[in-house]
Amino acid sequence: MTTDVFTPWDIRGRNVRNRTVLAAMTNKQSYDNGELSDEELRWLALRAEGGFGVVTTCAANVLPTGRTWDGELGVYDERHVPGLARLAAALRDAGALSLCQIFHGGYRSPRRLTGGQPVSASDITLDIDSFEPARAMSRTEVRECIEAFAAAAERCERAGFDAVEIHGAHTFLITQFLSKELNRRDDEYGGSLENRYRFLGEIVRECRARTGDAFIVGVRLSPGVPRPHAGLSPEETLEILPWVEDDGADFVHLSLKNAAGVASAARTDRTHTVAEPEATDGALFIPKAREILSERVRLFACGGVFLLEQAEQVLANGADAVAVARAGIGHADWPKRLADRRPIDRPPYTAERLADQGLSPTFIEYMRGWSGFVAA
């Protein structure tokens, strides 16, 4: 008997077979010039193959000066195009719908990868080791960003990809500008919050007037970045739903610690110790957001989800379709194994575990990493 996560819907007239999606994942499998690498491309076909209604690509730099990590998948140049292309095609043979997550690393992009200094909406230093202190961009160095962001939609859409999701969450450039700790700028880009998001919001409109009718457009966001280093606060989001509606966004993809809600990760995880809900708590937030914006614009969340009791949840507060991160890092297949109730155990998995899952040994290191998540 199949349950919500298995049934079809639709994003502005394409049909997805389930409400399942595969978050972006750093992976570092790519080429340094920005190329797909075979690795990548197995990677993410191995989740189309396993069921996975939508499949994003990691975050993929639209400028030179934008890459925040070897391995970095490009959308800046024509010539990352063709491998676009085969990644597009794979994904859409094993019944995908393919979603390019484009993004500029800001601060967050180091003189050894880029050979210049990192740029960020203001002049900022940040007491983090190794931090780089960033300058701020130019107004034409802004319109230049909000360019490339165009540009990498529709190379997009010209290699075959069904989507792009402008990242606009977590500690990147565009949160960046949106947070009013770090976007100390006097000009039209800084000030009042309808301000710091005028970046994003030319981001969207660029996207969506360079792209066709049938391509998807869409933001990720992530309220409740912990502060100072960036972000949005839950309220300060809501707040600009309405305006990422109303610039073409179809649909919105929100990063939240846990998306089906403590409560619900308390009963489905016996060691999980059940805790006041912050403001971003799926059962909170979700319900919420889900209010402000019209039908037409889908809803995404993602944060803490591994088992089907926690995916329905998700959709039961609200969302159109539930994604995932580590789930899917550990179970290529973790759609198939829900739809059929098999088993989903979680980290740590042993590097022989993730190999057979797609990882090369490039991200496998990568994930070593993350506290526990990697088999000593």
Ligand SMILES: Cc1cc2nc3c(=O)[nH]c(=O)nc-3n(C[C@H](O)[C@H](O)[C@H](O)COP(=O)(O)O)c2cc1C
Given for the second form:
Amino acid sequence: MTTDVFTPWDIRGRNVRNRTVLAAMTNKQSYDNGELSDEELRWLALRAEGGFGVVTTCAANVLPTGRTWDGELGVYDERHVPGLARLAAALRDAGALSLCQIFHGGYRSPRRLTGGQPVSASDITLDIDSFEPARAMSRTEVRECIEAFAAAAERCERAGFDAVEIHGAHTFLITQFLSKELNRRDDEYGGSLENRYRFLGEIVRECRARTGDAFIVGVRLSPGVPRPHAGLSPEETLEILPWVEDDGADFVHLSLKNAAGVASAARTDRTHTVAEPEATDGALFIPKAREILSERVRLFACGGVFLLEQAEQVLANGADAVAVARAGIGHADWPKRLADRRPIDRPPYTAERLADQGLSPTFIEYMRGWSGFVAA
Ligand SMILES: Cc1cc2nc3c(=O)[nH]c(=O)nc-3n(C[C@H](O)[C@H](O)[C@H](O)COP(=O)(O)O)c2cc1C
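Based on the form predicted on its own presented above, generate the structure block for the form predicted in complex with the named molecule.
Once more the chain from above appears, this time first in line as the rest of the complex follows.
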């Protein structure tokens, strides 16, 4: 039996009105001290009003050393709580489950924003544009960072959020620990896959331990993210899923290139270079992940979805929910449009259209850097 996109469901006993998720999107609209702006609130509240079942914030940093972009939301200080509370209330009032994505940028956090040398699992120098050499975190710093993730989760809960999504995807600190190439530590956080996973596992466990029974803790992973910059192979990703479950995660969110289909072409974009395109195509990877995880652990899948047929295919592949990023920028009411069978179009979108969909001039300017997104 196929699951309908509009069938209600639950995570950790919390009811969700449909199977749609707005994926985390950095949008540069908050204040430089990490406090929420009205623009960031509006952009997300409009998506909750547009019918999304789950609405995720941008990647919000858990420590000042983890700041990666200008105008990035913070969850590292008590001063962030009132803004987070306003956001959580707006999402709840519009009927969505609220989810805050928590992260640390690691080597991707520039000195310009943090005031210090970037940190990572190991000393790293990479031959990529504007790369700043990173230094290895001490064991004390690793422990402090795990504690910072847990404190951030606790703040989110206090602010009224339903959930946190621990950002273990793409090329940020957690994937730098997971990566065979980048993590060359010789302590218990480096070496074998079990050891490289330990940082993420302890974050999941601490977030779980520090929050209440109703609070939801999930993990985002991206199998096949470009190597050697960070990440796990598809096979390694499948290997850690039982550990993620045992450590207490309530959901796993797979960031894929093509969550609906098969045989996507190997391409590079801002978030992915799929090393093994067939292995990470949703039709092949999602069923494997679903088989490994118990029913308790909900599976979100994201990547390349715009149309209702694609969303249905992601669910048919075995996901419990389908997440979108770009489709949700172009259509604040993407779920309602699907339900009403109204047309969905793909980028490029005009700047006027994006403003009409609740993006501030700052966010629209940021999107001009995404090839082919904003019409000339
Ligand atoms: C503007 C923009 C910002 C993004 N920022 C984040 C982020 O903060 N955290 C994250 O995990 N993924 C981020 N992503 C990746 C998306 O969540 C998603 O995985 C990717 O865009 C593929 O989904 P799509 O094909 O529906 O766009 C971002 C994507 C876009 C377009």
